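First, one chain by itself: the form predicted on its own, in structure tokens.
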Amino acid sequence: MSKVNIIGPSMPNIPWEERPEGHKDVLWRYSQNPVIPRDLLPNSNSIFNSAVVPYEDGFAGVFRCDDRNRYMRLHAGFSKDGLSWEINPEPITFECDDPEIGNFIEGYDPRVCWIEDRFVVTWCNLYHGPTIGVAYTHDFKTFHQMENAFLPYNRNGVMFPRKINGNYAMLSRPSDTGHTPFGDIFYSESPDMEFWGRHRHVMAPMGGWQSKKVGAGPIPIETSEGWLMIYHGVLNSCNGFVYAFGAALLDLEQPWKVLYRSEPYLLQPSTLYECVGDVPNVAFPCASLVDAETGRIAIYYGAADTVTAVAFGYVDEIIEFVKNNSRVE
């Protein structure tokens, strides 16, 4: 295939480990996984499904840290190399003009997107059920909470890193009150990050590993081939849900149109830390770092709803894999 052009910054300090000798899969796991253990904080039960971005001369992020009461909290953290993390032991206190939405108790599964002049944080916010909370920060110290994007029930709110058709754009996965036994990905636009509409259907579950529900993962990556969307899919096995992840290419100007979609998964729970934990058999991607110059990608994912792990690959190879193994319904 022709070389893929990645629209984004070069990132020479991207976390990286070369492909193991003889390894034939598109993605390979970091040999020192998990990079964030469940007990990194004094009161943490688990740290997983978290989002990281380049920041200053290193990296920053927002982390899901379930405490030992098993409450779901959001914490900020920093790292020099993207692998060893210092996470603030105190949860983020969001500044909000409206106590009606600002006094939420629990939040989880954040994503972080650099857009225009700020980092936008989206997360699953419990406001009369799960919905999409939205905030922004410039320094990962002060966070300004905005209006929730959607009515309950909704999860997996993932921003696009630039405006589309003159509007901000977000992917989401409408759900229900519980551990949703269904789920399609939808696209929405907003002129002001407050009022969201122009909702369009993107994709539904398919067969096999993605037969029960699907949801967007990291911030979509803009390339010459389309938006590369890494997403999770869920299989309902005889022993419960199994979360794996694959990828799709979306049209650049009409992202609700799926150009290619991987029928096989890219990564499936198979290691001890992915298969054993608070929720077994989960690999749930929430963030990626991409070096536009080399095409290297580091994907951060929650493992067994307990710890945070990293997998490496090349954007060119992922796109080639998606195109060569595509099924679009």
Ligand code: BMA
The other form holds:
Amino acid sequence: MSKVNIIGPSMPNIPWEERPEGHKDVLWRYSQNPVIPRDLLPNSNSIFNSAVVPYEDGFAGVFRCDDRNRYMRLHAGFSKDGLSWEINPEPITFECDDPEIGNFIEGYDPRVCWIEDRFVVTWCNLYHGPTIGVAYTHDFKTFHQMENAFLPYNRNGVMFPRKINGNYAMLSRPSDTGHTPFGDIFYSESPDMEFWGRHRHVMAPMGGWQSKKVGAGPIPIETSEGWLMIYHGVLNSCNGFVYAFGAALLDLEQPWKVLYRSEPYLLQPSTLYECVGDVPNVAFPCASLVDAETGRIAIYYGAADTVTAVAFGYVDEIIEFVKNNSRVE
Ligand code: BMA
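Right, and the form predicted together with this ligand of this protein, after the form predicted on its own?
Then the entire complex follows, led off by the chain already shown.
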């Protein structure tokens, strides 16, 4: 039984593996990682930074599959157990009233959020530079694309799973045309998911593993302690960027107010599949599954921009860790 109150569904079929004996960290990796190999599809170079949700009696998701031209594509996929995935070999074709928006060039780093009566997909959409694409689906077969949320340049658009103060709400991270050497998380609201405004600053990079830039990861989890936001942080090493992840608690009604923030990371690239790949030293979370009953959480993250991995933990323990190791500037 979870100690904190988690607002969300019970998920008795959540993918799960017990904490290995003697393991002291808050999160532990699935022993069979990576769950999605780079060559699952005939034409895939890599499958990573992807989003999964509970769907019907199993799970569905939107996957970043870079093809063998190294074009970044979004594919739908399905799974009975959340660990073994069938991904459609063809990318998603989005239906859109305006071809100016619908004919985007490439899409990557999707998030999927159940809100009201539909799944809303947000992703980094190349439209004269990266910005936030938005679409919705009911069945992971037909996807209706809406207006891009923001002007370029922006990445890591992450919806909240309910309206806040009467408006839809999204986190994002304004950026530049390249591999952006900066990045703060911002909060924006919209009455209709088309026009976004009331932008508020949430958090800036801090020291250490999160000193270069930060960006929201999975859909924030609503708890009695605040919104649990798992986010990636980037350190600029002499050998390039290192992507690790941590967590923060945001105020429930004013989510731009950070209540607690983990000064140490929760997970840092340390295994072979996180440290070796197309982009070494990357652990990039884009989704989580949570069982509100037990507090079990399965975090899905891209490893080394090549494969998809899962880490397990308990929401209670993550919150305790964030509170006990917090620094808010
Ligand atoms: C970011 C994004 C992510 C990627 C990361 C590490 O800028 O492109 O998709 O995982 O860099 O390469």
